[in-house]
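What follows is a single chain, given as structure tokens, in the form predicted alone.
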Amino acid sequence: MYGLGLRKIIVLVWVFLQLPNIISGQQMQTVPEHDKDQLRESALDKDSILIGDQVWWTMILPQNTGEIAGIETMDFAEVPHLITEGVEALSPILLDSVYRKKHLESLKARILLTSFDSGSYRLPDMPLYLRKPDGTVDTLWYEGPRLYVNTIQVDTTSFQAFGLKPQMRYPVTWEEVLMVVALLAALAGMIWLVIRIVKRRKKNLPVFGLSRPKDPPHVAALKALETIRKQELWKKQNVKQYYTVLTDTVRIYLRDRWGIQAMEQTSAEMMGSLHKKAASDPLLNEGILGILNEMLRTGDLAKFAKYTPSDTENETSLNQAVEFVTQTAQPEEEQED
């Protein structure tokens, strides 16, 4: 254990030691001496700026200089964002091929720099690395020009400060006027459809148009009975869909007529709230409540307990539901209330 604890602690400090050319290893390379004398110059689009305005620092080469030809591949170094103390690049280098008919004149670099300390700054030489078939590689430099940063001098004997302005206000259009209007209106609008539509589907109403007016529960009853009677479904075979169709035609006139709950219910359950009714409506005699009875059970009987009607049994059941309804259908003077 205190072999580990020792070799992390030669491995800390050769990390210390080594942090300076770690930090070093990220800036910009010096010429070495040998090339000093072989320099080819760069220059800026201006000698000087104010703090925060932005230049180009431009690099050619001349192609008729004979030093490209036969290279592979040319790669200038990298570019950290801090070029030297004070100056900043805001772009990476930017090679661009210049042409005239068709033939390659000359390669320029460009990298976009700006500061924000005013002062004089020496850029640093730049390298450009020419790589041959061979795998032999000639470096150029390219001499760093001055960069001159100025600040803008304040005069402080008639200088003065003025408070901040308001914010300007500026005044209100027709355009602007119709176009909240417009707004609100099409909001409007859009609420009343909602309202419409929720009130409309409640009342079962078509949204726009009039309403076809409903027929009486018994004049939609006898309609329904009619079409039964045609279908003729217990000649068919078909004698327990017949009583089914037959039973809800007279459990939706309950329920139109009365109001009662009637395709909830069983025979039994709706034979007493029919009865329940004849306390206050005189139509719901004993008589007709037989007739309407009977019908019922040989209905529940096909239905449910596989019983096969004879013809004369089935027609029976239906004249019975017409009678009922005949009976029963609301007088004139009350639909009208």
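Treat the numbers as computed from the prediction; the structure is a model and nothing was measured. For the two forms, the rigid core is made up of the largest set of C-alpha atoms that agree within 1.5 Å on superposition. Residue numbers count along the first chain shown, from 1. Compared with the form predicted together with its partner chain:
Glu176 shows a C-alpha shift of 2 Å or greater between these two forms [criterion: core-superposed Cα displacement of 2 Å].
The Cα shift for Trp56 between these two forms, taken after rigid core superposition, is 2 angstroms or larger. In this overlay on the rigid core, Gly259 has a C-alpha that sits less than 2 Å away from its partner position between these two forms.
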Contents of the next structure:
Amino acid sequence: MYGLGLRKIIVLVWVFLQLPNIISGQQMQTVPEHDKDQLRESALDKDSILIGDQVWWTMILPQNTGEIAGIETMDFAEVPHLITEGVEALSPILLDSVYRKKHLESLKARILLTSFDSGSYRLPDMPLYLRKPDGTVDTLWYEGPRLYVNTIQVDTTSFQAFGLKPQMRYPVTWEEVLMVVALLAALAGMIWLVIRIVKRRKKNLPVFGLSRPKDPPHVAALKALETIRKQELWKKQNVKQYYTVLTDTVRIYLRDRWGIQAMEQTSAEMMGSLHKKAASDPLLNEGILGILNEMLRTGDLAKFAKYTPSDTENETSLNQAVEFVTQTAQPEEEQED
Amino acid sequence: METVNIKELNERIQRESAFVDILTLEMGKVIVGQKQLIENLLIGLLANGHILLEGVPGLAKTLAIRTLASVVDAKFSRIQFTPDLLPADLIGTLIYSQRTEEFQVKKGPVFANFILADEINRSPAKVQSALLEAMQERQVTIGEHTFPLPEPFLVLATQNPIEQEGTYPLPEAQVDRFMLKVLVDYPAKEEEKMIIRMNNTGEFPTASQVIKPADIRKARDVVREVYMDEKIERYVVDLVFATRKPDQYNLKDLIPLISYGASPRASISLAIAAKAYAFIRRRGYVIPEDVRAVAYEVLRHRIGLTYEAEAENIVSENIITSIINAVEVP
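Given the form predicted alone above, what does the protein look like in the form predicted together with its partner chain?
What follows is the whole complex; the chain from before opens it.
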């Protein structure tokens, strides 16, 4: 009973001692006795570093050494994170190999290392497995170099604590500057486009290209009245439509000529607005306003009271509209203003 | 195809509407100013629609309707709405007669041609509902008997805008049953001077009876015949639709101000009120001016305002003005 208990304790102690190796993953192999005199050299970029600094460990298999002739594939043993006590691998083994006709010609392998504890470390020997076409595997060994990790000496007599340094600012690159400039230019372009669209829409102009000069209100009205005359809608039993188009033309003229909101006004309201304008516009005399009033009244009767004016009345209404527009046309000098 | 002889209709309207001037003249003898109130009373009378009056006390609201009743030779009732008023006080009730040992119907003040429901918002909802049902159905049921109300039957309800405490505001659905909502304003300086003079002399003019209820019924038939063109109908619908979907009429600014728009009853009221207005103007057809003339009275109580509108002191009249200025006239 007692003997069995002691054996258990021994096994547990052995497991406990092996625990760091088990946790850290694999363990580096050791060089067999018969290969110890054939170790190849490997090199560190620098043999001493400061705590926390990084260093490349390089292993080279030069060309024409004979060992690699006829090699199909090669592989290193997997490297654990903790290469040796106090030294950590920051990268996997980075291989730079050259194959020609499926045969390895040269090889360069690198591992990035660091250490956070000062001292002198002997890096482990590194095996390289070379597989030949016949399936046999040769193992080459690289001797692990020695790495010195220095610490910073602190004068504790004059030691003064400082605050944390701010985050390091990297210099601005041209790419970053160009990116910002391009974004700003694109934003400015979009704003310009939106403003242009809004402005041109308000003026009823195309967004791009030159706009055709708009006809003065009286010219536009006279053109529309001429079209109405040619259509002769009243002769096609379409009197209501005829008076709708006729009065709408006059309304548009009032809107463009004096800024009266005529499309949304009744005939009486339109006359009221014109009488107000007459105070400052000598062209709007009682005579011409009377002519317009008569035309609008006939229009209202035709549109809303099923009144069928005679052909003479229809032509008179059109002539009254033309007369009103002609007599109240804006003089040229005012238009230029 | 509808065939309307406008010339003949115009002549008929000229004849039938002859009483309008005399009626206005007679009422003008008693009521100083308040031309708009008198005109709206006439529209309500001719269009068979009830009227909601809003104005501070002392603006001749009662006098106006009493005078209207006297010139039409009709029965007039004034009901002061109070918080303790019961529906039976309004429509009547059954009273047990010991002599005949039977229940007898005692008709309430609602059985009159013209009714002034004074301060309608002072009574609870059940009394308001009793009156509004009578307005809608034009008949009253007491016990097991249903009695038709006399024709013409016109209700004028008043609301006092300055006293809000202890009131039961009319729900939107009830308010919608009034064809017109008329705001009664103070008289002008000159008019008020005349009112003082009339009261100081102690000689109050009286209005003569110039028309009979039968004439009103006849005039109502003619009003219905007033020609309304399809263009005007579309204009009426546009105005009402603009209260519901302002964005379709370039009135996006109104969207956050309107909680609900006018009902289809508003379209019907606007059309018939415009016809009545055309009749008063002695015309056999409706023109856009007629629609505009009655638009405020028909729509102002049918547009619901949001809290945002109230916070910005926007009233329904502002909304109607914007709509009228935006909707194209045919």
